[in-house]
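In structure tokens, the next block holds one chain alone, the form predicted alone.
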Amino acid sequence: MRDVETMAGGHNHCEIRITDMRVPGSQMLGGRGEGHLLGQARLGPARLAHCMRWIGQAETALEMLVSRAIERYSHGSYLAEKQGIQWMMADSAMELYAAKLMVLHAAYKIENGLPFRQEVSFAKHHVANTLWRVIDRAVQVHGALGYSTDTPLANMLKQARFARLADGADEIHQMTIAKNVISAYKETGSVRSR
């Protein structure tokens, strides 16, 4: 076993090599060849758990952005008075709000035994990308300070990059979402999922 070192350090993302292993039928979980199905069953709730942590991190980054903007005076006014900075705040706040609603809706569907794969893919993709954008904006508003290790933002940005890979890369979720939209349209003539 080897803990694979990443750009953000070691996180128990291990590489495991198993050779010549035999599992007696009496010790098997699920049916033969169904291991992937067992893994998929846990991924919906696990992806939402990631999303909830990422929402907290994005909220922290937005608070840091706002704090810096209302305290930093530059080129004749506070950063918070500059329209470009206000747009960064507004975009971040709206994306964060949408992220929270997506996670709540997906969790509702899981909790009530409703089909949830589409909503979990929506949430996972949107929240991971929101995290990246909000932290990146916070770094931008902090300027060189945000890029330095004097604030937690540089490390947060490194961690955020992983969000777009964890439990399915962006492209996998986009492919899943598109397949579900096509399927819904073919079945019902509408893109709305059930």
Ligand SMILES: Cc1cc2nc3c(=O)[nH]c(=O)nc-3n(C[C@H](O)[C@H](O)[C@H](O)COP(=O)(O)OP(=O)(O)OC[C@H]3O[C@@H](n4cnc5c(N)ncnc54)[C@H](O)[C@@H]3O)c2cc1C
Given for the second form:
Amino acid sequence: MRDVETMAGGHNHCEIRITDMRVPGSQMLGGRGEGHLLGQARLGPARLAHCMRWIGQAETALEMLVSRAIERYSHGSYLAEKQGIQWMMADSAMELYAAKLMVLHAAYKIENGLPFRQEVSFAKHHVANTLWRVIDRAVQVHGALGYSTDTPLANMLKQARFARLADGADEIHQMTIAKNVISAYKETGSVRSR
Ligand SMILES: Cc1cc2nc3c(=O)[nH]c(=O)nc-3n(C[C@H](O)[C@H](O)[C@H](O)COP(=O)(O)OP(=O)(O)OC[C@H]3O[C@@H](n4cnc5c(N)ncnc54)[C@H](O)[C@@H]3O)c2cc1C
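Could you give the coordinates for the form predicted in complex with the named molecule, as opposed to the form predicted alone above?
What follows is the whole complex; the chain from before opens it.
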């Protein structure tokens, strides 16, 4: 076993080699050949649990962005009074709001036994990318301070990068979403998910 060091440190992400293992039929979970299906059933809710933590992180980053912008005076006004900075706040607030609604809706579908694959992919991709963008904007508004390790932002940014890879890289979710959109259109003439 090797605990793989990541750009954000070691977190027990291990490579494990399994050799000559035999599992008796009585110990099998689900049916033969259905392991991937079982994994997918677990991954839907698990991806939303990631999203909930990422929303918390993104909200903290936006709070830090606003806090810095209202106290830092530069080039004749507070940062919060500059339109370029306000747009960063507005984009972050809108993306965060959409992130919350997407997670709520996907959770509603899972809870009510409705098909949820498309909505979970929407949410996972959107929240992972929102997290990255909001923390990056917070770093930008903090200037050199944001790049330093004097605030938690540098560490948050490094942690956030994994969100676009783990539990399906961005492109895999985009591929799934596109496949669902195409098949919905072919079957119903609409791109709405069922
Ligand atoms: C910190 C961390 C924690 C993780 N935790 C888990 C976990 O708990 N459970 C788990 O199952 N996995 C976990 N993963 C694994 C993660 O899901 C995989 O790393 C991810 O699916 C990418 O697979 P790969 O690393 O083999 O990259 P590859 O398959 O080699 O892909 C590399 C890149 O190629 C691109 N790519 C790949 N396929 C396509 C395609 N079809 N179309 C377009 N572009 C494509 C993507 O940009 C992708 O990032 C974790 C990864 C990290 C970094």
